[in-house]
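Presented as structure tokens, the chain that follows is alone, the form predicted on its own.
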Amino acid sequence: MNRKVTVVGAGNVGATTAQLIAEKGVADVVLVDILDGIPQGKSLDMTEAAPVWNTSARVFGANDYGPTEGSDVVVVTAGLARKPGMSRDDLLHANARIVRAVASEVGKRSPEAVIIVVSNPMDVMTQVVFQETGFPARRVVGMGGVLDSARFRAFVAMEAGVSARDVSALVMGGHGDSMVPLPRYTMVGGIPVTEILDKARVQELIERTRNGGAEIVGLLKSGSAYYAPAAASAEMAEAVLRDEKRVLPCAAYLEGQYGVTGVYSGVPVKLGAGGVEAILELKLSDEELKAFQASARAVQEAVSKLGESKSA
């Protein structure tokens, strides 16, 4: 029996995530969306590509959650993009309603799944899924850290003129303006980035990483990034399905680590079949820890806003 991954949301991020998982051949994929014909058409297109990809993975499209039953991994990409005139709070509340509905269905249909949350604001939506499903925290994880670290790696590689394969990087904290890229954990072929690039240039790359999504939106004029978010999501799904025990920066539920309790934030974790199998606690400097805790507080404040509106 093949493993099964459900991807909720057949937009650019969801469809590309489904493609990457199917192309790797690690699992069958169910692509779910409320728009009639969209998940079916995209799934059929991928099915017709399977002979070229030389994979036996099957891809199915659906407008309901019936075919998702018993999924091993669920990737949640559903949600709205921010529109002109819409505040961040507006987006927060709108997407929380969508994600709660998705989480309710997923929780009933695939009670043993590991859920990877991509929907924005990502850290907050991960907490929404955790609360709605009642799953153990280790089986609900957010994608942002893998994406943010990939962006930082890409920018360092571009600036240093080296292969991105030889750059390792770590970005912690929330997936947003308050994220915390860590230069002293960023290496170029094992050499600290601070020995390759000067401090001012590294700081410029940190700022570019923080604004990575906005930069792409500005270039596209309409729409947002999807290749890199999908690649990050697929990497996480593969780590779970293959029980790879990958050390990746992901949004995990903190219970005292780094002085933070009761909130999701980006930290290095060991990701395997059980989901977040361990949170790795680094010795951060006072400045790094202060920045990380401030980022976590920003997530907690947004979660609190949702709680207030839900009880009102």
Ligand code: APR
The other form holds:
Amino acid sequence: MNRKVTVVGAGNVGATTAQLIAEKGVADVVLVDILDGIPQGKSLDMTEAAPVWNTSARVFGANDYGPTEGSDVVVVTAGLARKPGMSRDDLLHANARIVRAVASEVGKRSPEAVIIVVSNPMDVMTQVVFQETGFPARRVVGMGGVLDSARFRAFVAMEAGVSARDVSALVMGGHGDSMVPLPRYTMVGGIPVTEILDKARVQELIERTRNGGAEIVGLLKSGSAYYAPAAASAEMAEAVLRDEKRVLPCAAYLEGQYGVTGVYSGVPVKLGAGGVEAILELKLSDEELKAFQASARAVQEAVSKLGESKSA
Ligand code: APR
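Counterpart to the form predicted on its own, namely the form predicted in complex with ligand APR:
Every chain and every other molecule in the complex is listed next, the one we just looked at coming first.
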């Protein structure tokens, strides 16, 4: 196998992402973490699972970036996870320091990679990676919309009593409290959800989606969600590696689209070998556009906060 994916952070999200990529057999995986033995141990465990997974993919673990050289895709999950009662923004400063250091290392060693950013607050960390690497914006993309849409799809499927496979959904905006789920683009087997569930119920499912991450943190008590975040990250990595031209909601750098400039926010994009190959512009209602722009503004403010603390 000659395609290579580096996953930085061998915690819950990173290791599960590595597992899914290896199981799919789309690339070899290098798992990097600062903790001595953790990436090595987890990658050896996956290596021993490979015969049963029936995959030729190889998995390596390291505490340094040497083995990551020439990666096609880098998934950044390094950082601290949310604890109960902690907002994604509480993580802002601590994770920015970590993500900046990671971006500088991977940028040097894999200058042609597409970088998928998962660490929270995700939209802001994506911008940090973009700034730190100096990569073209299309090769730095954030994982949020695929996860938020998956949560919304799961809740709609549970409510309607249908297979989650038949539910498609679009959630735009920031990956956080300001996300913008769009029920009119949410379909159950091609039928708008608004024709299947009543408006009040759809609104409740939207609220549950908005709090999807916090609901899991509350249940787990220590640590945050990882199966769905990893599934979403692996789906994005696969879209890039196989040049699938998937249409997925991802955090992309906006340059005038939706009236927003110079900031990452969740929009439908075409994801392929080149990274974000196009940003799809929908006609949003005034209300939706306002909500979207407010969520982009929140990211912009967090980015500025970081800029100030960096220069202080
Ligand atoms: N370089 C590499 N790895 C690092 C660094 C660093 N500088 N700093 C921390 N890590 C590693 C930790 O050692 C840990 O193994 O990142 C890993 C994070 O794993 P978990 O604590 O299990 O967190 P996880 O649930 O995987 O979430 C990771 O994704 O969804 C987001 O909010 C979540 O920001 C968090 C990230």
